[in-house]
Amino acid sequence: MAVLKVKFTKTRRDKLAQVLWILNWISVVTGVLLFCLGLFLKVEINKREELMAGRDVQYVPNMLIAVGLLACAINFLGGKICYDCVDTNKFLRWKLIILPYIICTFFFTFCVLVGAVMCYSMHGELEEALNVGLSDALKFYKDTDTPGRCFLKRTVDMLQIHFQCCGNSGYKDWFQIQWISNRYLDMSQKEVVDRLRSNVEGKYLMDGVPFSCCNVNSPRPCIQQQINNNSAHFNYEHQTEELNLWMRGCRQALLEYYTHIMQSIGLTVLILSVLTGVRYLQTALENVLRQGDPDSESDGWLLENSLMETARTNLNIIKSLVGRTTPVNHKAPPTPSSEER
C-alpha cells in the first residue's frame, strides 16, 4: 500500500511543477547566500585569529562554503527538471534521472543536517578558544615593544570599541593584570613604587581599564581610573554607574556574533520541502505514462509500498548486487593419474 498517496489532476501536476521550479530557484539563491556566509565567516575568523588561542575552527566556514556550492548545483538541476515536467514528453528525458537525483538530494540534506549540528556543537569549542585567546591578549596588551605582540593593543582596543564590550568576561578582568607598560610608569612617584612592591609578582595592578572600555552613551565623561573608589569622583557610585563602561565581556559578544552567523538550518527545511514535492511529481507523472493519457488523473506518493516492505525490497536489491560482485572460487579439476591415462 502506497504511503501518503495523493490524487493529482493535470492542473494540479502543472501547478506543483511550477511551484517546485520557483522553490528550487529560491534554494539556488539561498545556496549563494550560504556560500557568501561561509566566506564572510572565514574572513571574520581570520581577522581575529590571534584571539582563538591557536585553535583551528575553519572547518565550519569550509563546510558552509561546500554546502552552498552543492546547493546551487543540485537545485539548479532540480529547477530544470521541474520546468520540463510540465510537459509529459519532456519528462521522458528525466525519467531515469529523477530517482537518483532524489536519492542524492536526500543524502545532501542529511549532510546539511550534520553540518547544522556541527555549527551548534562548535559553540563550546569556540567559547573555550575565545576564553584562552582573549585572556592571553589582555595579558600582552602592554607589550607594544615586543615583536609579535605589538599589534595586540590595537586589536583589543578595536575589538572593545566595535563590539561594545570590555575584558574577557567583564571589565573587572583588567583589574587582575598589568595592562600599562613599565616604560610609562613614573618610578619617581612613591605611589607607583609602593603598588609594584605590594604585588607578589611585582605587577602594577589597579582598578582601571583602557579607554576602549568607555561607553559612548554615558552622559558623563568616562571614568577609567579608580573605578571602585566613590570618593575619588564627584557624584559617583560605581555600583549604579552602569553606563560608564561596557558591561558585557568580549567573549560573550564574539560568541553571540559567530553563533548568529552560523545559524543556517533554514536551508534544510527548504530543501526537504522541495525534495518531497519532486517525489510526488515523479510518481504522479510515471503513473500518467502507465495510463497513456497525459490529461488523466494520477496518484502520487512518497513510497509505493509500506516502509517495512520498501526497506526489505531495497535490502534484497543490495544483497543481490553484493552477491554479483563477490568473486566465486572455482576449484580446478583434478589432474588424472597415470593409471587413468
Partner chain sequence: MVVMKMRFPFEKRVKLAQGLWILSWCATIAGATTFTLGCILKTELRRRAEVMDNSDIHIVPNTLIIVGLASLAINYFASKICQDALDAGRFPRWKNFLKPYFAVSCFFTVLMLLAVIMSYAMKGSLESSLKIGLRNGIRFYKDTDTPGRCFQKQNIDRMQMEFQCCGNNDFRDWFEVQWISNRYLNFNCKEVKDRIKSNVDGRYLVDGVPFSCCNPSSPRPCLQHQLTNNSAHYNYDYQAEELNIYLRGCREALVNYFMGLMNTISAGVLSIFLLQGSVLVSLRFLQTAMEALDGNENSEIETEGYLLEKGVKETVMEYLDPVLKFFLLKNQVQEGMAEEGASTASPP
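Show the other one: the form predicted together with its partner chain, since we just had the form predicted alone.
Single chain only below; no partners, no other molecules.
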C-alpha cells in the first residue's frame, strides 16, 4: 500500500516542478547563507579562543561550512532536474539519477538535522569551555609581562566593555583572584604586606574590579575599589547598587551571543520540504511514463509500499549486493587419507 498517495494532473505536475525549481534555488541561497554563517561562527570562535579551554567547539562551524557547500551542489542539481521535469522527454535522461539523488539528499538532510541538533546540544560543551577559559583568562589578567599572555588583559577588558559583563559568573569573581601584578605593588607598604599575608596562597586579594566592569549607565562616577565597604563611599549601599558595575557574568553573555548565532541555523529545515516534493515529482512522472500518455493524470507517493515493506525491500537489495561482492569459497579437494595412499 502506497504511503501518502496524491493524484497529479498535468497542470499540477508542472506547477509542482516549477515550485520545486524555485524552492531548490532558495535552498541554494540557504546553502550559501549556511556557509557564510559557518565562516562567521568560526571567525567569532577563533576571535575568542583565548577565553575557551577546549577546541571541541570547532566541529559545529566546520560542519556548517561543509553542509553549506553540499547544499549548494545538491540543490543546484535538484533545480536542473525540476526544470527538465516539465518536459516528459527530458525527464528520461534524469530517470536513473533521480533515485540515487533522492537517497543522497535524504542522508544529507538527515546530516543537516543532526547538525541543527548538535548546535543545541553543544550548549553545555560551550558553557564548560567558556567557564574554564574565562577562569584562566581572569587568573592570567595580571601577567602583562609574560610572553604569550601580554594581550590577555586587553582582551578581557575589551570583552567586558563590548559584552557589558564582568567576571566569569559575576563581578565577585575578581575578588577571588589577584588581578594586580606584583610589579605595581609597593611591598614596603604595610597595607600591601598585610593583605598578602592574610591568605594562604600569598595573593593580593581585594574587593575591587578593573575599570572595564564599570557600567556607563550609572548616574554616579564608577566605584571600583572597596565595593563591599559601604562606609568607604558616601551615599552608597553595595547590596542595592545595580548600576555601578555590570552585573552579568561574561560566561552568560558569551553563551547567549553564541547560542543566538547558532539558533539561526533553523533555516536548513527548508531543504526537507524540497526533498519531499522531488520524491512526489519523480513518482508522478514515472507513472506517466508507464502509462505512455504525457498529458494523463498520474499518482505520486512518498513510499510505494508501507514503511516496513520498503525497509525490507531495501535490506534485501543490500543483502543481494553484499552477497554478490563477497568471493565464493570453493571447497578444497579432500586430501587423500593414508589408507588410500
